[in-house]
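Only one chain is included here, represented as structure tokens and corresponding to the form predicted alone.
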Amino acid sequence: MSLYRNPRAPMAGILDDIEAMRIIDRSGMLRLTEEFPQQCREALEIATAFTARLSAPQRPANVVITGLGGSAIGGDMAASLAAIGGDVPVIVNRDYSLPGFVGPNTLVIASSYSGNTEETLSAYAQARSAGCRMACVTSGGELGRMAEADGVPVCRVPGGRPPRASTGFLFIPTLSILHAHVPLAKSCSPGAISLALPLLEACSVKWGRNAPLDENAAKQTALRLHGRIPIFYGTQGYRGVLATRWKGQFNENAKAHAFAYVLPEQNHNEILGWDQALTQAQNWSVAYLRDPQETDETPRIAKRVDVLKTVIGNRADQMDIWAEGSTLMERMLSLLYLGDFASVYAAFLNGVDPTAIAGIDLLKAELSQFPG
């Protein structure tokens, strides 16, 4: 990616400032996604350990994963990859309540970092009431000890952090669960994740902090991104799913708004928006989440993403943001880390914590005083 010098950001030189940084980053989001691939190296030995103890599980007739936030973006993760790599079906769960046709032969995952996300326990009790197979991915809290009491297998993971910043803990166990009870193939199954550590290694280095602006891709990304509304297209599959990953960093970190969508739907309603998008507001700016095989892989896609280009013209600006890697687990990752990196160099230009959650804790204090 070419350095673009973005008109509306005129404190860029503090994404080169670590001591600035430092001050900004109170909690040391930074340092965290910068430990990633450390993160993941753990969960995978724990998500081994935890699969190694599960007494023969039995094939399921289809997968529910639930979850909100953070923990459930790595269930989305999973289920992406299972389309690809599995034969049942896998869905992801953000409410309350279960789809009705669990039952005796659906495997439910609740995934809660904290273990004390109301929905996720509210969606627990009704697995356990439908007779559903089950397993828990949390810190404790009490998801952990509901589970425990009702002997509910639980992959029990490092506690301490924001959930955002746990997507390794979270997504590699729910993984290793779901290919214990559904094997997938090589490349979306647990093994490929080890062998993409080198590369999230590399990626550490040169989108940390101290590979400097000129030769940062993730710094240039923010750069490019300040100022405006970020609109992320995710052209099929994962990307899709990063598309709203990327979109939720950039709204808790960044703590802006930003908005994704994923091709071919985009096509057949949202692209229509662009007609009138300069009267809604001036600073548009869309990124095109790609994969380098979809243009041998998918034609039809990368065709859509040209003309789409075309309409939008100059309404937005525009840029591709390329997956890195060989293998598809490279790629989703590689993706998947960059954008963290860019969400939280975002946050330094807007000058705000990205750790910090105020919205987020009101809403929760005011939900803990409502009865029901």
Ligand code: PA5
Second form
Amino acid sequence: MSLYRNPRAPMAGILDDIEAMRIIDRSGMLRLTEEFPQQCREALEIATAFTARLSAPQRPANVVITGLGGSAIGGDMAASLAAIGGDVPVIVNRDYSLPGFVGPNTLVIASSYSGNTEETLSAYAQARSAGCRMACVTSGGELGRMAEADGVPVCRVPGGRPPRASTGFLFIPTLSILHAHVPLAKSCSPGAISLALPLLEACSVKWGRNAPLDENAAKQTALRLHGRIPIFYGTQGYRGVLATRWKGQFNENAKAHAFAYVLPEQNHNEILGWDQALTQAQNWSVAYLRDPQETDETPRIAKRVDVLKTVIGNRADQMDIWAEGSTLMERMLSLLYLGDFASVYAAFLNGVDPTAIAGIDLLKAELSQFPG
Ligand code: PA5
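Could I have the structure of this protein in the form predicted together with the named molecule, to go alongside the form predicted alone above?
Okay, now the whole complex, with that chain kicking things off.
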């Protein structure tokens, strides 16, 4: 049996049936995913023009990027790059309120694709009261209106897409604003994204709808995980951030449970959860999100993966998922991109429209009527 064949997936054929995928994919999530490299190109132009207009950005003492869900993950990616290539603390805030340390020497970047997420609007107001330096990334909404009225610089990005299909429009301006205030090492800077675009364009073809299952790693990954609960383990650094992203994409696109954690922390607690997993874990699949340079650069992490695989043994299906490319930015973006594709194919295998987010819409509608 081929490695990626999954007997629990009688629907496997759909992944090579372009018309059937089109019917399920009512709002075109697969097309948006295939267009990610173009989105990044456009986002680079928008971000470059925006940061050129920032008047004398000054180095802050610390940076808080505030946002939720699809509008937070670009902040996580930027923060993980700043941890390697910058010298100022950068944290991501996913709450109504900001940490108590924020003040006039804090740069707060408020990121909300819709511009209407109440937690982000609340954090924005707190940042204004605390006298923080500010910038916003949004397609408009209330955040766009308030920031423009307040004279806060707003990087406006094209609207009309789901936030999670707008990662280029959110991550790239966020990283660019950060880089304008706190110059990052070249390998972590927006310039490195331009150099990664040819690889992303090649990935768009090889993981896109026209690449058949037998040759398509994204379709194969979706099929291998189908009918199982994926646990994404990020092996340190940006892979930890992307484990959260893969989880979120499987939740939102495939409407499926998934879990995420990061090494080495996993080795200090969750590893023991596997003791009781003999029967529980039959339908789990552990997917290690890995970097090909791990063995050379962080051999102790690679060793941890080997030992962890032995500990988990046959309690769960286990697989490695590798980033592609030679530069850090290529590897980060390719691993992000593979998860985006795989989650869309996972939606098709589940027979669900990847774009629909009824539960999130309901929650936002109910909360908008709730006083206070
Ligand atoms: O993917 C989604 O739709 C959500 O995770 C949203 O990103 C989240 O609810 C926040 O909304 P917004 O991105 O518009 O601020």
